[in-house]
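Presented below, as structure tokens, is a lone chain in the form predicted on its own.
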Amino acid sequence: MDQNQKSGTVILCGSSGRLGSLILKESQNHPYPFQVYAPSRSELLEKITQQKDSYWLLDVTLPEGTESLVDFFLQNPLQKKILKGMIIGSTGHSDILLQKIQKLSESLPMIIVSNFSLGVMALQEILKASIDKDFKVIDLLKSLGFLSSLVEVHHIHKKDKPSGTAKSLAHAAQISFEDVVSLREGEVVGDHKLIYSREGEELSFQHVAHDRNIFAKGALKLLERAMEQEFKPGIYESKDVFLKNN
């Protein structure tokens, strides 16, 4: 697919990072229906201010980078006119940054993603599944006396502990962040295991990422689905994008 066939525009923030470089490479090597621009950190705001056509912004920087972007749009409301929405893939946000994101979401769609893996998204929804209107699967496990734990393993370069993914899974499974066991070993891509145990038996849910490229493909698939739809201002999750209009 050549550039003339592209139906949308994406500005990628953080293209020099581990995930950002994979997203850029994947977008260049496969026919996605949008053009991805990856300005350097010093060129980013210039690219944004010069943009004439509508676009989506994909942020895979660090929390400091996310805060700079959010501050920019809060301080420059005219720059939001052609921005269709932001997908934030950074984790480890402070309470102050979360408040700023909430403020910006009053005028922009903000899709917050702790992990771009489609399998992790599915696992989160499994954990939140309901047996009936007021009773979840997690409630059943608790009522049967199962004790829960979560172990997450990542590569030694991972900075936040527990990871954003682990926090999302812990929230879905009603496990305290303080009870998450976080290990950092070698070059492990990502391994999350939820264990429910009681005397004589154990039930577990596990997601293992074998290839980092699943995150790049997941991010671009999320963008593709988001750009097919219209979103009102607000805060969204991955599942809101994939289930919308279905």
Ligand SMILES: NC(=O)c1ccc[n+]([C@@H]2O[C@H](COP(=O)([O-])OP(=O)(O)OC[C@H]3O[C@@H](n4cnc5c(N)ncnc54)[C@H](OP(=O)(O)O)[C@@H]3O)[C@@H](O)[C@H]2O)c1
Second form
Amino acid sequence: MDQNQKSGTVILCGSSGRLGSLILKESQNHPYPFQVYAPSRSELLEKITQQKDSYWLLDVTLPEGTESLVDFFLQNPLQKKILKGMIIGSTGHSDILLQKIQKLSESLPMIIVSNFSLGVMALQEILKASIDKDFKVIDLLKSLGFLSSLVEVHHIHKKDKPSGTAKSLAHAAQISFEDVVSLREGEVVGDHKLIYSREGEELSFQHVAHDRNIFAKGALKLLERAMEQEFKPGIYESKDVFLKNN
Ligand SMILES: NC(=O)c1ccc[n+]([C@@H]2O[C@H](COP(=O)([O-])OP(=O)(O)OC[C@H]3O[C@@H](n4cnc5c(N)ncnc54)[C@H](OP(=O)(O)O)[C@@H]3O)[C@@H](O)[C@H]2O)c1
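Which structure goes with the form predicted in complex with this ligand, now that we have seen the form predicted on its own?
Shown next: the complete complex, the earlier chain at its head.
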């Protein structure tokens, strides 16, 4: 395909934020095969209602922004006609918002991604594989006397605690959210460490995000893969997008 030829449209919500502005910059600096529109908060609903061709929504606002978008589509079902799906990258969703997302997913593909980094996606799958299979590695660790803990460190501006990624990793590793230690320090991009320790030894899985741009690149790669496929209404996670058709 001609590198300038665009095969789809994306409306980016939250483009003035830390993550959204990186996604916008990355999409402008590299030849992604889709057109990214980045309306401001006040122009967003107008852009959505005026859209004529099919499009995807990439939401990297805050939970309240996600909720107002979800409410908008629940209350205006006709507006979903040309919407191919929604990728939600905000974190810290309330139970009420999760219920609304569930409701909207009955008629729209909803891809929920608490961390766009490809490394975190891989780590989640490694952890899930260690409890899903017949040979349960986590049970083995427990029976050997290892205690588990999860520590996450982020920048001081981060609003939710524990982080969405820590919740996903804790879920995958069967650790309760109350046992997650959350630290907020300086400008740390993101550090998640799952530790199994017993007297005299320690085993750990760690993901360190050194550069915030990995989230922008990961989000656009996910979009590119999602736009190559058709999704039925439902809730999806990033591995469903990357592993589909493989
Ligand atoms: N999935 C991932 O990989 C990943 C990575 C990093 C962060 N996150 C999450 O992504 C979200 C954004 O993070 P950030 O650091 O970019 O936050 P941020 O810098 O505070 O930016 C928030 C963005 O959301 C917009 N916004 C806020 N409230 C809104 C509302 N009610 N309606 C519409 N738009 C609204 C803001 O617009 P205004 O400029 O108009 O206020 C701004 O563009 C957070 O939930 C964060 O935890 C996810």
